[in-house]
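Shown here is one chain on its own, the form predicted on its own, set out as structure tokens.
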Amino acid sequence: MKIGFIGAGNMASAIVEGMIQNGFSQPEDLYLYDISTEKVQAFAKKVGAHVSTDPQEVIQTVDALILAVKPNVIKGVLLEAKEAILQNNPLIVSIAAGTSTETIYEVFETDQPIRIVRVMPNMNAMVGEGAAAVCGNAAATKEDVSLIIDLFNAVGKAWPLEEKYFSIFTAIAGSSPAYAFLFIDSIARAAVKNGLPKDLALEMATQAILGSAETLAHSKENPWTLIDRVSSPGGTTVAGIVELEDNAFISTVIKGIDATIRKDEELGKK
């Protein structure tokens, strides 16, 4: 299957060595096209992909096109190249945030049914830990839908979710890894605050919640089972969980994720 990327931005660099890290597909497969003529041609020298000279070349060469552009330009590049699509009917693949499936397929102003799959990936892609959220339009079928979950498997992990779920899973996998940033961040703070050297305490902070996702992720345990393994009666551990739940630390968490799913929605409304 030939796979073409309109934008070659730090994402769509980072799905396509995936793909081909993973053997989802071959270079000579994957056609590029970004309006950085030189960053698109060193980084398809590099992976030994193809650089096309415009959206037109792509869409007429590929069986599915993956917008990796960002949200406020997605309508200008899709009404650029809407005769082509209309002819040549790809796979269309969006990873714009906050556009959805209905507005993507109402820019073209057509009866013709388009298959159209959106994806919602987040950054950690860049180091084939990414998260994805994957749905499709009407017109998209099983396989299509299929399709789009392994290629974004490629490069982390990937589900099938209705599209109406797509502001809760942006704010808990695409915009979490800021909040990650941030608690990783106050973490090293408060060592550097008791006299360990930053450089060394974010080191070390990142280490340990690093290790702490991989152990939830293959442990069959909820969180508070690992949480009680870790606190011993009186200990160190439980101090600082009751100072953070008198700071109401679960509730706040909670109350920027709302505020993120608030976001998202009023600009899925614009």
Ligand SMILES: NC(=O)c1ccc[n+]([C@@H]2O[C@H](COP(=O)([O-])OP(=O)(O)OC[C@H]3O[C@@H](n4cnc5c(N)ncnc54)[C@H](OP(=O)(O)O)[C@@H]3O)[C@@H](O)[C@H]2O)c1
The other form holds:
Amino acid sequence: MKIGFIGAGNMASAIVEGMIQNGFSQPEDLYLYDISTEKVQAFAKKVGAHVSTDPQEVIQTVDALILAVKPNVIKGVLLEAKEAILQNNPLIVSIAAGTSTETIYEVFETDQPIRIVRVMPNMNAMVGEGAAAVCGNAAATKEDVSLIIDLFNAVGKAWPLEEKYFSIFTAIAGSSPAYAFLFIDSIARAAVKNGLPKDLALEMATQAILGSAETLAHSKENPWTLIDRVSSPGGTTVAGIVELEDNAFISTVIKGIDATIRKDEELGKK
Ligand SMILES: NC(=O)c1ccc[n+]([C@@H]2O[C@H](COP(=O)([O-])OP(=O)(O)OC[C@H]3O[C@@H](n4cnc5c(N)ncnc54)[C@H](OP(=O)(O)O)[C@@H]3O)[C@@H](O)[C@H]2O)c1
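With the form predicted on its own in hand, show me what the form predicted together with the named molecule looks like.
Up next: the whole complex, starting with the chain shown before.
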């Protein structure tokens, strides 16, 4: 299957590298176009994919077209590509945050069904540990959605998810890496306050959180059981947990996630 990318920045590069490494695609089946010609040429050369200076050429060649440009330029890209897409009918895949399948379909001003799959990836795709939600519009088939889930499984984990839940997914997987970085940095900062150098503290805190996520992912138990296991009676961990909860740790996190969901819904309406 031939797959094309319009936009070959951070996300597209991570996805392309994952697809090749994992064997999902052969480099010669991948077609890249980016407005920054030099950058895309260098990347295509590195991975062995085709590069094109004309997006129409990519659309005419591929079975699936991944739109990996920023949300503020996606409408313009679609308007330019509209005629070629209507003629060649590739599966349209958008990874643009906050851009619904309906918004994409409306650009075509047609009654002709267009198969559109929307994906919300996250930045951890860059290390092969991404989390992605995938949904299709009414015209997209189950096979279309499954294909794109398989593709994103090449750079982490992907789940089918109804589009109405995408704002929630954006908060818990799209934005949450930033919250995890904030948490890790706060732990390291506390270590600095107590006398450790920042670089060392950051490395240690990162490893502790990485291992905790791995432990949880491999455990069949819920987080509170694991918390209880680390909390010895009268010990250090429970003292810390009580202090965090005195300062409303859980409800502060929930409020942060709520604010993210509200913002995504607000931006999606614009
Ligand atoms: N990065 C993330 O963590 C993340 C997470 C979830 C979803 N997403 C979504 O993924 C999409 C891509 O994000 P990204 O981080 O990969 O952005 P990015 O690194 O800026 O990549 C976008 C690429 O598209 C190019 N471009 C701009 N206008 C174009 C046009 N008209 N035709 C072709 N190429 C064009 C850009 O070139 P210039 O740099 O020269 O403008 C850039 O190389 C966004 O819609 C974003 O919402 C990203």
